[in-house]
Number of protein chains: 2
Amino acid sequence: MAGAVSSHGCRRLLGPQLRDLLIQKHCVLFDCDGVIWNGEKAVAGAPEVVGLLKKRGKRVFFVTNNCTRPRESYVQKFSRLGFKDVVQSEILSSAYCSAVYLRDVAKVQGKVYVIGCDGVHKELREAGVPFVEGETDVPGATIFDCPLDSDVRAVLVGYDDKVNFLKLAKACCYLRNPDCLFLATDRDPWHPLPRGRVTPGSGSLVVALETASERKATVIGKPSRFMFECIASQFGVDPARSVMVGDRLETDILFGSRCGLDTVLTLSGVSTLEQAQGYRDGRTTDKAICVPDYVVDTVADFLPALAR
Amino acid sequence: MAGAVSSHGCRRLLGPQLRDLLIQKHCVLFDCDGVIWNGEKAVAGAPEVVGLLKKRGKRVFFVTNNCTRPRESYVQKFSRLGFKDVVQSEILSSAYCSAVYLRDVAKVQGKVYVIGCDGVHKELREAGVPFVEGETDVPGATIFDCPLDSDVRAVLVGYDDKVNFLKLAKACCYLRNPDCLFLATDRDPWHPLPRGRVTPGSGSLVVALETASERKATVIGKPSRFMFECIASQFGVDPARSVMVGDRLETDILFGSRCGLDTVLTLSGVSTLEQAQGYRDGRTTDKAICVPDYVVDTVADFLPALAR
């Protein structure tokens, strides 16, 4: 269970065992990038697996730290990549869950100052959470003399490819108020781009603000448990009858373990079998919680278990 | 000595003891902001103290993490604030020392990619270190398609009030090359501004890039020892006959202790006597090295000791 007894982790799942596992589970959570697709290409067999799980009466959810798109754009991407009938309520992004947290948990009274992309803005707007966007282009404005909004009661930070010094400095000024919430969509440190390039992730901007404000952000995305709490409270899902499928040990597997779910590492993304076994067999105990219960090569390994 | 036996630290220095201390020392290092001036105002008595120290044959140096100005602009500031005859060679800034490090220690073969202000650019130019400035305004350019300079062999990061996403992302791309040096002027996390505002410091941008690159920067400014090594190698200064005067425990006092200097905390800046005594009397040993040997209210306390 949940990597607690690490010497039993990393078990290879083949057809019959997977069938047994799925009989016990009512709900399957998938990470997206590296698991069911890579960029604009579906992982082979993934659309069929998702379709068959639903056909067999399982609940399926997609849990992603990517905060750049609103959920409606994910619905389009699922459709474009051959996944049938994936609906908005099955998609949990860190942008959407940040909006839910601000509205339903923090019940923030005032505006949210946002460092982030369209995905965050649209989810906040849809959730009815008032916000101000960080300025991108105010010629000549400096942190010495720019206006600050006295209604700001929270700072939300996520991936923002238009971030600049003034945006960061304004966030620091708001965070001087200890009653101003400090929220982050996720801590993903960087992302690979084509041709060997990389881009800083949300986590890079989060630590910049944590350092400058000498505060710690509340993080919404995996491995924080909040995204599962959103699913559990909305759909009455039982963790003991749920399984998390992901490609990153420190994000997806840790998330699943923390939430009390069985965990499956798929080797189609970032983490490798050697890393998982190293955590299982290593002398340090702090990584034991990142050891997956099961391992598959790709989600296509689910297909035989779902055949009738 | 240097806070090693912490129960003996934080000794109040009065006239006769200060006179005895100064008899043993040939060299006095001062931090600037919060020690000899606050913003555009000299600390009362500071110009006289510096003048008298020199008159008594002491070597005086100014050691600052502020990388925004070139040393020539510090010379003007000293003069403007009433300090007589302070010359450029007595001023060690993190921008100047970064240029020295790149030229004389790293002997970097290629260009330096800079995230920083004029202070850094001018010192690099003066040291003859070739560099490229991070773009501030390239309409439409993105990290997907912008040009990267194949001659870049080092990334230097300091305070930059024109930093933006593309600058950070380009630095990350350069840092993918393990042979590309990763240098930071300093780790100051934030700076106070007028009217309760704050601005992120170099340290905020440094951790952003450390997170996104999964690398650690080599830091030039205090508390790293390199600025003292610059002084020692250029002027043959003996640490046992030198004293460091500063206002920040984790920066100035730690720097002095690490370099083997006696340390004096002045209470005219950031750190308080309570913090220093707390470190001295606390149960954790990791802060013992930040305990100053001596404490004064302001550098004006040196005046009676320097009178004839």
The other form holds:
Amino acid sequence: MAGAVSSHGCRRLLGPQLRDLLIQKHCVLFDCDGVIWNGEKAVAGAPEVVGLLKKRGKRVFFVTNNCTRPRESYVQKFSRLGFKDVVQSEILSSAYCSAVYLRDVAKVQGKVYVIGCDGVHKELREAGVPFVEGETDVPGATIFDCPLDSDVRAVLVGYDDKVNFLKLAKACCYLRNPDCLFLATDRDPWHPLPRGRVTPGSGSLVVALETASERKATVIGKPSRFMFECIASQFGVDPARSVMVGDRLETDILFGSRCGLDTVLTLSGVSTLEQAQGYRDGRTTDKAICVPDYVVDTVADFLPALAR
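Okay, that's the form predicted together with another copy of the chain, but what's the structure of the form predicted on its own?
This part shows the chain on its own.
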């Protein structure tokens, strides 16, 4: 059964097994960071894998919780790193999906207050979703005397490297209204940086606001099903004929499992084989859904399976 977890989870995939898997699948979903690139360097073999999958008639999509850039910027990055013929419709970021959710599902009648980077702002603007713009930091301003927009009907929280206490306080004030939606692009707790450093992710800001507002955010990005629903509704993708390739157990693999996809963990990013095996062999069942069906070292392991 697609996405099923059993004692056979974490199976190593080699050429013949990978070939058999890809014969069964029509659609391959990739995470980006840690899977097909690390920073400004493509994972070795990744451009060739994507190109060969398309040449073999497979549908390829890229699903990322990174909300810092708009999809058009991702297209440019793919091209810059040697990926050919990646088009904007194949890229689903948490910023884009949040804009789609606000426009097509929530149908917000008012403005959105955003904690996030330009990627979120540009996707909202592209989708025609109004949000609070043009705020300038007044020296010495506090939540006691700063203006609030009476037309705000939703708060959207994503990664924001310019976040400050006043932004959080404004969001809390808006969320006092029970009719104000509370959305998060994703719950990623942290992101790896060069030289072993990390930066807090969107999830750290979401938890802060959940604590202060005593409310729970609706999460749009992985592991929420909504990102796959966007693909399925637009392109008619069958989960039973799809596979998710990612590097994070609690986001990518959980996302694939929840959506009924087979899952492949690549060891070129965040999660390790030991963590996956620990979840598989653990006595508790709450992490069982995070166990990948298969494991590869990197996406370059797909190359022998795609060779004719």
